[in-house]
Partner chain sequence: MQSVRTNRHISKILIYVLLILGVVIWMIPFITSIMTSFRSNDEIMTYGFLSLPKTLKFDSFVAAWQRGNLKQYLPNSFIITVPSLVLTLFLSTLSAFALAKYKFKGRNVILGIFVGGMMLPFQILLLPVFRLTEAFGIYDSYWALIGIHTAFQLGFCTFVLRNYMVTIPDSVSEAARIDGCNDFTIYSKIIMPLVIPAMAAVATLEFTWIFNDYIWALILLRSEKLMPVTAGLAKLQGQYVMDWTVITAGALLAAIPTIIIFVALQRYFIQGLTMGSNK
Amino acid sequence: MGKTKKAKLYNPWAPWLFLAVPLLIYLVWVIGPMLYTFFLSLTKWDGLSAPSFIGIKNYRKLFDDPVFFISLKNNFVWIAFFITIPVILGLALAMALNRDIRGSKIFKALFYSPMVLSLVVCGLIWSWLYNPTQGLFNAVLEAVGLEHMAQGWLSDPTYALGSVITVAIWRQVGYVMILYLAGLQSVDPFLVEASLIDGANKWQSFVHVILPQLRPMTVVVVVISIIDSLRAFDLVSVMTRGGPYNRTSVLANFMYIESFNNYKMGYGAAISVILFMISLIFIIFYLRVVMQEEN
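Just the chain, alone, in the form predicted on its own, possible?
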């Protein structure tokens, strides 16, 4: 009798009623603007007058724009650095700190602390450090007799991009470390001990036992690093605004300048669509890997 009563009280629409508000918000604030951006990419619009439909002219102009290709190349440079240095250093730190040793929690907090700071704050702090006349780096070089190596780190086209990426890597390493520390909790310690008993050294145990078990987390780390590098904007905007001579420009910064500085909203929307498509490729790859792991 009680079971029948409960069955009658069940309403199959109840979950959708609870989800209605968040779904509506998501449609209004995420899906709607995204679809509208696709439409704007096919228009000429200055942000004030009514958009006028021009088809794919923005995309044709984009592929004739040298700044677009510089920005695209710089984004791939970001990707190359982000999937190597932070991943390697983050994994090394995770392996070193994944032990019950004195002070390990303090070191974990210290290495993760840059993630607590916003990218704008990081950019301002490092801009002071890079200052050619009063910055710490040039002051140290001069103090040790290497004043000939002092540079205008953010104004020299040779060093500007590397200087900005260095800040991003400094901030990203702690985040990767935390992800790998979480992944190491799923590593079977008995397999590690068995490999050592069978005669493997620590490096062989790491390569052949630990690393394969960290594969799912490595995929997550690499995909997150790629997406973070593709949406790089804050540091570039604060530290160089894409200069000098567009040498540090990335797609997000290029999109912002064209949209809000040059009032070419349609052109900026086309840039954002290209950036979205590139990101989507890596997201689909990630989802496929995750689905294969679950199956």
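Go ahead and give the structure of the form predicted together with the partner chain, now that the form predicted on its own is out.
We keep it simple here and write out only the one chain, dropping partners and molecules.
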């Protein structure tokens, strides 16, 4: 590339003129607020009067708050489910549908159709399925004579979190499938064929030839899944509001309730800083992958 020639061709201010407005908006609405949250987390603030500085008191309180640890644990449970079940199912679907089988387009469309629904809609229609007295699950269990297994799916402390995560998984599988279908486009078919000719069976060729080539996409899928798990809010808010006994509380909901229901906004800010710190590990990891490809 004629780097020096190009440099002379344009006004050095040109890129900044194009960047000015979008970058300003981004700094004011996204980057600035992000930094401001750090300050807020060191204050006591009820949302009405001015925030007053109290140092690291909020964080101290946080580490004494059992709800914080329950929420943190639930976020990690969410992550654990999210980077396994939808990834495996999505990959399996992508493998099954990545060939000319009849109706593959319809299969694909139906599997990822939940993606277009808002989480609020998903949460509501699933809440109905989970309904203890009239919902589908208990009705089916009773119909097949398993009424002893019928639950208050969202009100039972043992099952509530799993029931909520199930909805998230239902929505996520199609997304992972689409990503892997895109990833499979870049898998070299000759390598796969060569491995089969060399006597590998289908499973061996999948594990040793296809999977390694899908690795970059797997990184993307896993990072996206983790970030989505940490952002989880809507489903919990609509389905359980964190209950029963905080068993479905995640950091985002905990933060929302403390800030906007209890008006402990400094405390809420501290929760979101912790959430941010956990995300940051994965954001940096992702940025490094992206930027490495850049250079």
